[in-house]
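Shown next as structure tokens: one chain only, the form predicted alone.
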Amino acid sequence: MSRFWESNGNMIEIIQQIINGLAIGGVYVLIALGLTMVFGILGIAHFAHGSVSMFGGYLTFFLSSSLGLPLALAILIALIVGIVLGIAIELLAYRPVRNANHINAFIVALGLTMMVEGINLQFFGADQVIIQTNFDRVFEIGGVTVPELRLYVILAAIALIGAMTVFVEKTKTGQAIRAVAQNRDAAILMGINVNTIPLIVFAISTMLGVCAGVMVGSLFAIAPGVGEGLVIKGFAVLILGGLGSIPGAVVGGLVLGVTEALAAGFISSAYKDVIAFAVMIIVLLVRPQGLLGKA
């Protein structure tokens, strides 16, 4: 009997950590989806994506806590500002170097990262901030505790991934994005406006990033340097899932998040990043193209 309870307790702990991992995995998926869209269309490693995401989180915090706006309205305004910011980044930073050597876009991406980090520091300060919500209930299901906020984060991530999938697969704009990603010259011959597609891609990418920033700010905290760590995880997810693969970004993000949570719960939170990246390296040794990438 004692073995049963011990086994049952271990199973509950595993489920508990998987739920925790799904919440942070959902954040990684949103970051990775934004990165994979930009990389797939323009071939740009958009390093500033994490810092832009944190800008969205900071802005939501400022609007809701400092100005007293309802959280939903603050998030909506942050999303709109994020879309405008994404379009501005494509027009002013990346478009001028679109046809230049790839190293130029690489340098621009690094410069943008430092610039956005500086803006965040200048406008929002160096202190860490937490986006306050009213989702403080805790549900208990079969011995597994599920904080209300984590549940909503998971559901929001599922909804955004579903909306993103429908947009890319079912809409004409989504089909145009896929066409440009597969063959830009053929897309031009088909009459697709290849100058508009990057604007749409950056708008969507930044919007997803802002959502991820809000989730990080409400689940944990936002502080200088968090965005840089987040974008590293996003690129790790891209490589793990397969470069340019949207389903791969989803699977890779969840695998990385759950692995981190299990490592933190059963070994030590100090080694969760090491173990997660070790798992990623092992996967790549077996499948160099990533979990869902094409050989």
Given for the second form:
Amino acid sequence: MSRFWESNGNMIEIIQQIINGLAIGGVYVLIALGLTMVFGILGIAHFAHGSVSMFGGYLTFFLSSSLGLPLALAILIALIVGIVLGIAIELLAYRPVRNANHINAFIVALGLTMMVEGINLQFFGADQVIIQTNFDRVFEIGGVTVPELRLYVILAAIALIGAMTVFVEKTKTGQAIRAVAQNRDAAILMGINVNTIPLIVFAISTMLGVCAGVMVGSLFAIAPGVGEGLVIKGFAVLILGGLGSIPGAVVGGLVLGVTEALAAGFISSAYKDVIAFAVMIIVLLVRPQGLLGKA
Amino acid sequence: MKLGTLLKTTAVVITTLAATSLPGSAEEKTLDIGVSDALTGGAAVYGLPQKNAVQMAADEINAEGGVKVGEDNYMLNVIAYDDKANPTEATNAVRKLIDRDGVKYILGFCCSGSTAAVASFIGNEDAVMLVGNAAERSITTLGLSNLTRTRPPADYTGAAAGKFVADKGFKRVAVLGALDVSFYASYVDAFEKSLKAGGGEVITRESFSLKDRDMTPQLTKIRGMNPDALLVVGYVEPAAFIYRQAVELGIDVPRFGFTSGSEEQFLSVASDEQMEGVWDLRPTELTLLSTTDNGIAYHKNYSEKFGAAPSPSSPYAYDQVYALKHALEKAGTVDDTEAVAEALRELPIPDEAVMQYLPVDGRLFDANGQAYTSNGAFQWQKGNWVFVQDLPSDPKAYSEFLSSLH
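Next up, the form predicted in complex with the partner chain, please; the one we just looked at was the form predicted alone.
Time for the whole complex; same chain goes first.
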């Protein structure tokens, strides 16, 4: 088996590209999971999600690099602040327009994006920041290399996705969330408190976003505009995987990440976004409901 | 409204008359000079230090008694606008300088896009444009008599770099660069030409865009081609990610680059170990280990004045001011921009120059208004860029080539 890999450079290259794509794919999945939950339960296109996750990344950078806290503690604090922020966004921004026309929530979402971007700029400045980690070892398996940091990002993404799935599928709160997503009125009749569910959804969604922000900040860099680019990718994943579908977000995110890597490696990096979106359009032509969406 | 305007106009006329009718021996006057440069945004790493350098040179000249033009002493007053390295903003900034502020001498210009936009119309203006760090070749092939540039074009350096890599015996070089930026592409073109002349070849040209931070797909492809060496051409931050990710992918070949980044800039992305051994093949800009007395003094004064170390390319702007000073003094006028532009062309290298210029026919600027510095090979050794050797460069031959492009 190992001789096959070593004698076949192309195969190694393909596997390497897939590994390259998995790390960024993991980030897309986390962003898309947050978006899909909010959209599934509340029908809101939460555009500010990318900026909020960058806020989490900035905060982690600030706590770990500027204040010198240990990275784990910095992430923990950023997660808690993120959860509070998510709850505040639901209570102060989206709840007042919950029963209004859809366009109102849409405008609120756009306004919120600009606001959070502005807050990031005001608090953390316009400079690009990189969260420093000490994970700079490299593992090599049969010609394929996996940097330590990327491995941890992939593992963390898997753990978070697993925890999310267990929470939504196995717990009572998770069942309530699914019930509200399926039929809000029936859920009210069943005695589910529809005022607390959105708060929980926003708390989880923002927490996942903060994790994605930390990953982007340590793998690459956080700078103004990065969050907006990420949220566009997140929505693309959402549509590719199927609106409101959690497994769809997972599959869609990985497909997008790996497609980008393969496109950049085998065709041209200049067209990687074009190719990724072309793949998405083709999938939607064949399956309008998305890869795992219900028709 | 109308009365106010009338009063204002009258006031201006009276002031002007008063000013011109004063006796004129060794009188102290003020000469406004303009700066258009990127003071905010991504290119501010190049633009802001240039603006500071202009200010510092102007302050030094003023402290020494100003610019002596004929009977008069002119104190320099710097008016700077932020062009964000954006062509539209730069056009607006320069129009404002010329039309509103009445400025005739405009300096700065760190970046090619914005500089090219201004160069496209400056030929019709009663003004002199002194370009600093912008490296796009075409800026000095427009045949403009009122434009000069202190930084050599990118391909002048690329040719020297290609020869250096070929002389080291590397035959198969993979290129990864911001190739949609034309001056980087021209660096690679010239690099390839002299590498070929030395018996080597560029086996692939991979590109990345300004916002890319994940270069592993391109690097994986390059790894599969088994190159002898890697050439990285682009802005500091993406280049730093490439150096880091090349190590992470186990690409164990010499890494050459054209980035002109400082140690701090690279270390914010990559670790010291990941940078060890990387080469930067670029103009011999300000680096303390390679610099002259002027360079050491510049570094010290700048650091004291602005509380931060000067960027390697900032002296291009500092040298502009001294070139302008000598040209004004030689022309004996501040009003006749044609005479000043002509004097600039004939100027020997000023004693105050910080960059190490190579004269063409004894002059700082050639017939195209282009100056040339020496090129150098710098290597990252234990956390620092170390000057290793000069790259053989032939400014006279390049100057003739540049003239042939008009």
